[in-house]
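Let's start with one chain on its own, the form predicted on its own, as structure tokens.
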Amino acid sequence: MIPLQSATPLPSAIAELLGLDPSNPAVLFVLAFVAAGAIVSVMLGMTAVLGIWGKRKITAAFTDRIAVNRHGPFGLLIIPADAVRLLSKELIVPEGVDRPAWDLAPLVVASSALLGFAVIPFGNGVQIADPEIGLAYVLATASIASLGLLMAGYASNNKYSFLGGLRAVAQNLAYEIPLVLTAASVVIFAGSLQLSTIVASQSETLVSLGGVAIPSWYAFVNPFAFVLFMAANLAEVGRNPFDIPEAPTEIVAGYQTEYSSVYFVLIYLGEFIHIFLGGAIVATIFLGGGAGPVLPGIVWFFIKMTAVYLFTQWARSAVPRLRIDQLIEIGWKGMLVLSFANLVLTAVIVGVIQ
């Protein structure tokens, strides 16, 4: 394994590199904006490529189609073409909408996920901030999207949008609790909510088989929790079989039915940013963060995050959608019970070991 990344936040590291005083609040404030802008640019670029181009290619491969191949090499110029097409469309405001909430909803959906990346340790010291409550912070910011979806559905003055917003809230309530409880089992193992500490606690070798060292990633230490978290994450980001809030065969497009132009772009972008944030959380708390052989840590981190994204796209193409009653029943009667059982069992095992 390569060495773990430094726990020094990125703004302080940049200040030291430039010979500036890292204890100066004004310097850190400016450098924090620079670091945040760089990470946001990278994540938006990944979202544009994998969210627009990659999604179409992956779905086409599953359904035996060609997908985009006309605009530029490999069809990559479909990204700027779609951006121009969507942003140049008229922003249609339906009659009777609750305008303040209708306007704010797309911003809430898109920005909540970007806020979560502020504490994600990307590897090789790339982390804007490393608070002691990092895991609680990132889960809390990700959950803010539920408020945006409810605002969009309620404010649209459309019964299908309203149903989509209610479904989103019901789904997130049913699956965010198992998501948090499963993440709490990782906290019990690591003894901290600080993401850098959680990553560092996965740096040891779990077992060596035939000369191959298996790291103590929590996906190997507690595979049951890993599977539960991945399933709950699918519901959190609205991918099959949990894409019920925007089920096109039932409620047109759910909470986003009445949105067009730049507002639709923000909601669509927010959806994919949340998928990548979910992948970043999985990579951090279950897959050792940036740990990996040969390649730099930040490269390994993006590989792991992309692997989770590819899994969500596989689920989207291969798994049929559940009914809303089935989703709620699985969440409250299945996932919740299993996540509590996992939490109690983890606490017992850690208590016995210690």
Given for the second form:
Amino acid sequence: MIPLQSATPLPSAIAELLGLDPSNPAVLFVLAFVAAGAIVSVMLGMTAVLGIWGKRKITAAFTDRIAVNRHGPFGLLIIPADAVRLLSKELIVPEGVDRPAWDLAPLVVASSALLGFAVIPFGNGVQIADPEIGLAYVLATASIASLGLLMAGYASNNKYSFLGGLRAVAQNLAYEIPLVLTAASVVIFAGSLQLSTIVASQSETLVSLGGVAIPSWYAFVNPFAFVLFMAANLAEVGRNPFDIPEAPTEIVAGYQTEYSSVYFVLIYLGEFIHIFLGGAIVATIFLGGGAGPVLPGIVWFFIKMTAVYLFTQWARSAVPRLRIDQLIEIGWKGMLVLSFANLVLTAVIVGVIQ
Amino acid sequence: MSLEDPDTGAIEPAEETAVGVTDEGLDYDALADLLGDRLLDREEHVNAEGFVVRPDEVRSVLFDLRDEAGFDHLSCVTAQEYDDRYESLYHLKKYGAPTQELSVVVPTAKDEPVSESANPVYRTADWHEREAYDLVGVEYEDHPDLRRILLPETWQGHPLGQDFDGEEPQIVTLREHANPLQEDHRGDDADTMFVNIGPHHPATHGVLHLKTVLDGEQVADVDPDIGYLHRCEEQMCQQSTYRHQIMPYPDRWDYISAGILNEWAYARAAEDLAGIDVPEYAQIIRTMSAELCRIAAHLLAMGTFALDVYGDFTAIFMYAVQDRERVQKILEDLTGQRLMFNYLRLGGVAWDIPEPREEFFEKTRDLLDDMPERLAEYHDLVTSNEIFQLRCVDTGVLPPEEAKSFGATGPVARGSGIDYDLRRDDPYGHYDQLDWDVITEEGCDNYARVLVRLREVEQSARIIEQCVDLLEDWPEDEREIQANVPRTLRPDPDTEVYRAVEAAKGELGIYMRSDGTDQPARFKIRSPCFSNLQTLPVMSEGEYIPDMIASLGSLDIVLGEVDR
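Next block: the form predicted together with the partner chain, after the form predicted on its own:
So here's everything in the complex, that chain up top.
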């Protein structure tokens, strides 16, 4: 059986594969870049396929439409067509924007999400680094995006952007805490922040129902935490019912109103990579990482990630948007209390069992 | 929902005590006695009598008519210029009994067209008088805000006045235009923020500009700025002949599938003006096609409201559009058009049900058979959704007294518990012989308005079903679709008529005055959206931005009809 998690991180594995000395820091340094480049390319590829083509097809399926079908097979050629279209548009810099904050914001939004993938164990040993504080690191990098959104909203010199930026920060603050607390309840189970350890601790069988072994994924061990985390994750990535920072019918496009061309692409990209990162975190800490029958672990991992993405699109097509005050109320008065209760209960249960 | 006691203000006197109400209807002599010396003259209009009063006594007359005689609905204000005078016409009605009508005629001098504003009596007079000032040039004393409303502030002259010079260049430089950004910086140390919502904004359903002052996320003040889609519809109708040329225009007022409902408004007014009787068979076809239009319009209203509350990728919009598409297909079979039907004619309809008739009826019945299931799905998807209720219940509250004062009609009024539907209260077509109900909801909020529309679709389906039954069994040799109407209509000079029908958005009224030619001397459109939009500040001040957007969506305005 293929081990779910190799002890060697990806750069060292590549070094061994190429016959180089993995203990040489210079070699590792270069190969870390190679590994990171590979992962980033995969993520950008996923965004291109799922963000440009998949999104249309999925939303169309939910809303009973056909969507792109004229550009190549299944409309797949829309991906290069859209990429060329978006990148060849004029980059309009509005008067009075606060540079360089306005220019940096899209970079911050896009790159903060990519940083998180550095510690994600994709299965089959594909993991760039496996630090002991993996979970704390990935949550911390993901939340840097809030800064980017605030920068975008504030620097755009547009009132809709400003409202959107403020909404984004208020929302991310309110839902970041439940997110972290719920993730912490998993840490109590696993006894470690290291993502590979968390994945490994989910590999045992929880119960066996009629010959089918239900693994001890934390989604099954603690479904309550899973639901909480999925809800908070929706708010983190800003999808219905929490798409308030963008809310096109209210504040046009929120913080991204004034962005065009490449900057728009970067923000758009950042949003999608955030959704994928959210999916990756969910897959890692609740769905057993790359665990699954028959198919290799990395395939399972991407299936789980895509499933979470599908869920956000589903919510987007079917659920109304909350109002900002209701959102804040649910965040601070509902989710926060529930996640604390979950944390304390988990701690008690784990304490009693051990 | 809104449980506060209704404000027992002055507007609603008990029906029995109202002056001039008798068993037969309205006793104009008693009303004349009420006004006493203030009444200068009495005119006969086709729909009601016109009481001529002095321009400086408008307010006291209207107060008395409202409080003593129970005229609580200022349906419309029409201004026009004669050779020797200006005239403002206040078309008064009662919410309880819209057939009891009265026109208050206020002549003003040519050299100084100033008359008292009706604004303190009926708040709806605010916009109506601004429009009269803008287009005709009558000035209203003590009007709180007598600015132009449809035309830009820089416009020279009054286009419906007699001395308007159409040759005069109207394009002014950008410098002379009001700069919307100027107000941006008023009160720099204030805590509020001024935002222009529209004219290009995803949620204004057309080109509407809302000058909004925000206090954080809350709306401190909102001032709708309309006129971006003003297309001189009244003037075009004044330059067209009654018989053929006007009928295509109504389709373009409320262009959201409500075409036949609009056409009926013109048909009804013109038929009353010229004394044309419509064959019963044609009336049934009209009733059926009008209700099909209503279903299409209400479905789209619900779908776009879902866009406002759910976001741009909601499934509900597409579902609603698909169901609307089926209605459109039936209307296309019937009229040959999908949007600008141009199906009604004075005295009847353009042509009979398309052959083979069975196929048409079968298609219609299929639609009606599926309707309960579809509506159940909408209730499942929309009205029973907890988040939707959280968003819509008790937001955008429009108390019934306010609704009446602003002349709100249609689903907006019925969502505020006002039992007012011209199809029943001022019957026309075949409605009074069919079995259906007027829907009202007591909620007064966004939710109630959506619910009213969805439930009205049910009732429209009932009406269509009965019409189809009637049409199917109609003897073949009695299918008279058109009355005998002269090729050229020349109603008697100085005949005046104001008639309204229940369009998709509310009371759509037409005022026409003939001058003996084959074209109307004055053609005035009372647009329900125009009056309904006036209630937006009442509903949204103090609420959050999303609620204001939702309220705007629940009003279901079409800018083509607001701006005309």
